[in-house]
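Quick heads-up: it's one chain on its own, the form predicted on its own, in structure tokens.
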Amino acid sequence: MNTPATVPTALEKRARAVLASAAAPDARVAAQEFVAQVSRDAAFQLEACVRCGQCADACHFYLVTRDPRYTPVYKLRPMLRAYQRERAPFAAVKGWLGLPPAEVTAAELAEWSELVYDGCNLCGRCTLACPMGIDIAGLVRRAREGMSAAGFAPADLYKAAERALDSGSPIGVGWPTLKRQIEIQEQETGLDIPVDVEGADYLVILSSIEIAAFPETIGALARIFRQAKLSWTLPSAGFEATNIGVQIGSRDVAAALLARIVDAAERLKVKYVISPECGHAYSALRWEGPNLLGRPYPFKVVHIVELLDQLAREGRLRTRGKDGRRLAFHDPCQLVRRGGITAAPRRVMRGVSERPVDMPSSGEANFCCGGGGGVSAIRRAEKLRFAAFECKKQQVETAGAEALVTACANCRNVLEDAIDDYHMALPVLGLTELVAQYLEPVAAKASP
């Protein structure tokens, strides 16, 4: 097996140039990018806000701090002011009269960096609550484009973006690490795990967190796919699903990272790419990818939960026994609220759970784990992230859950950190591994 040579593409060169230009913070660049991000639809949404405050009660950062600065729509003020100064109705008249809004300053943007990054998971719960239908999370994502282009994103995210471009992973997990984890899982399962198989139906991509912290996912997939008799493969290049470009707010970085996955899928001529939901991997690949790259995919993107649900309904996922604990499903924001996959994970979980329970405000209204949108990678945000977990803790305790199940390795990692910080005894299980645990044994072939 030969790993394809790493040659910087035009997309990668542009992404590196964008990161390099952000080395010196510049408020004027931020303002220019804010205005560029305000499309006609975005302008309608900015003008539609009636300041009702309902988004505040939807945000766990506001609920645990009661600090009005964490009101979701407040995080948009720098972008709103730049828009009002340059492109809003009557902006030119106000400028001519000497009454334009003040320019956004570097000091203000440095202050807003905490609000736009540390205090927002891009989870979309505020969008769900807005009576005017404003996609507040989507607008914050646009605001991050201005912040990152001008040097006002957190240093941890810039470093993660550079590592992703250099090594393929935001935490530096390269092919040698994945290769070793594959070898270990082959030893533990007794199964061959295919790599770089041209013409396989399914291409599996993984997040760095899965590879580094939950490598048993690889073995679980191998067992599930063997029983379902699926043709699948892992790529030796382009295996990283996490998209730090979406988290930091850089379309150029996001496109460069997506292109690696698309190149792997096209190189191996697969029909489907199976995405996990980690670091906005699923939403970036499935919903944003074709627009970022400027062309449609020659393959279909499916989430592993969708595939598990399909296999179970087709009778190809046969299980024996069930977990007797009260299991509650933690809904990953990008999978459920932003992606619409609400029923499938619950159907899959019920197949291996005797006592499934729903937490209050579950499904589309579920609270984020607290680490999405890149927050888990920002060291200065740790205290705020742990504080936000109080909302999830209340959900768990109200439901009387004895364990959490989720379909996102980033959620799992963040939840485990917070649970440790709160000194709770609450296991967090991966849905794929849980299913694999209860698979019916595959009958051995009779000797001729």
Contents of the next structure:
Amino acid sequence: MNTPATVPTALEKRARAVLASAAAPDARVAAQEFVAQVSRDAAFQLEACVRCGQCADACHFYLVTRDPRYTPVYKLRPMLRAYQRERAPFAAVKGWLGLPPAEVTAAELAEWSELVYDGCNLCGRCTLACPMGIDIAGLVRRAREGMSAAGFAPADLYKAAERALDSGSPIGVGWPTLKRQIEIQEQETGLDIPVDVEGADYLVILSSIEIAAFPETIGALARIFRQAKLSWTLPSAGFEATNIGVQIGSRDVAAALLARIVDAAERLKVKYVISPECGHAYSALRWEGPNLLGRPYPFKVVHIVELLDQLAREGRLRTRGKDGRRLAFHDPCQLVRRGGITAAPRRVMRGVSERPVDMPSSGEANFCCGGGGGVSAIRRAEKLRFAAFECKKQQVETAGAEALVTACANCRNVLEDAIDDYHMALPVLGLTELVAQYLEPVAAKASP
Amino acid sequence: MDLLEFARGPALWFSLFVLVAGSAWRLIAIFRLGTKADLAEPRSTRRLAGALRGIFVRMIPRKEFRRGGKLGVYAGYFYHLGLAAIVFGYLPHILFVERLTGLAWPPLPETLVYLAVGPAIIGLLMVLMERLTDPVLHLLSGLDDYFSWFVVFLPLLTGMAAVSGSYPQPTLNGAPLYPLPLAIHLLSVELLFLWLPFGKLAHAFLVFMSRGVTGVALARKGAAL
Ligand code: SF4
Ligand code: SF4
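Next, report the structure of the form predicted in complex with the partner chain; the form predicted on its own has already been given.
And the full complex, kicking off with our chain again.
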């Protein structure tokens, strides 16, 4: 089972308490959490803003709407005010003088919910542009802690978080579904797909979207790992890589979900956990995880793209033939700009692409697909998300790409939706599957 | 005590005291907020290199962000460089600092300093116009932004008045100017000192902290700076 233990842990209880806040939004709780979120580094960033507005020109939501409210730093207003009122260096003096900034109100937070969630993918493009070096995306992530703890996050995200806590998956994909998909992939590939093998080197986890919409990824991994002779396993519990907790911005929800993966990895005594093709799952597991749980991991986290790159360079991943279309790599923000994996996916793609092309500002300054940071799970944000795709569309057209390749199932889903909405004909491929398609054939011998 | 004596004496020392104490207070108060150690395994442990890269890389916008954006992207260089040339390169300013601290350095040629006044003023006027007219800047701006602009612009104006043709010109041995405009110029600079620690002008030092901490955090992940 991918579900929680029958007796909820302290982590699970705290996570459920956050969800309960949706029933009674409280601006005071939000303000307290905003203030608590402003650590030394966050304060240096908040205080350094010179209101130059340059971050607006980096944000696709502003670029497509020209609505100044989508200016990245403006999304931080309530958090900034709470901090200035209660914690900033001269807050006490302003209080004595009777000049404290106004308290944040419920009406204001309800308005900002749209800016902080629907209007931000946590993509970090603004962070890259800010001349003061302010990590605006990181601060929006912090602001979401206050919003989610106080009942001001979108209802869809609370519901998805509840589903994730109940069933293990934000879209309700449980072990029976995964088991079925594994069986289908075993039939299609003729390979055994190992489950719960204790002492395997690599633990593979997946995102719900992969399990539900792109199950071929499982077969692709099996074929790649067979060729590379890796010892690997899937877990029957703790296989869900996505983490709605980091999207809604609740460390308690995030920690409760993450603990399930860490439990699986520790139970099966693996050396590595492979983060699948999902940007925010990588961010949650690789960068936030140890801080959420308050301890370093006894295993290493490697992204599937890093592993493919490493295997190819070691000669353990051999391909034959290449895709002849003009393929452009769409950079998942959490992997590339925020995650530091820029060169690896391009190297891997070039191995199987005859005509790779680059989109303008590709790599670290790439535009988000529009659905990252939980936006794809918010129904009311759909129109805005499709509008934001305009930036991506222009990049695709300038590059003359005939197909997109990416390494994030959420990007893939969101791109496909938007491409549909814009009546474009542009296939979107997963990098792992693409590589598997061109694997050098081996004698058909079923072994793990 | 006449106005010049006041401006050179108690007003100067008081404003310098507020400048130093206010800035120290702001920095120390932020430092005291503390931060938790990051437990995720870093890609790079070179913290200082990350901080320095963060500080220097952001001096010039990445090529993707150079076009189609705010005028301020360019005007910012005009007045920052222009003001730097005037403040640190103009001989009477160096002599003034030398009298206070004993520190001196070679001046810029006087013509160059006078030439720097143009870009500084034009740059400042451009960013003010943009702040008043651009919807994004208009939305972001508050009293701090306009007052900070004013206290930077004022010393430029009073300084120009002090050296304009209507008064005796400064000489190489630092002979005093006509006292009233000089006193007004000094007082306007002191207003700048008094305000600097409390508003956005503190970015003069906070910029290094902000870029530095972000540089460390992003370098830790091997992410783009
Ligand atoms: S770019 Fe940076 S300094 Fe300028 S307004 Fe945005 S956050 Fe503030
Ligand atoms: S993180 Fe991305 S979506 Fe969010 S404000 Fe910044 S540029 Fe816009």
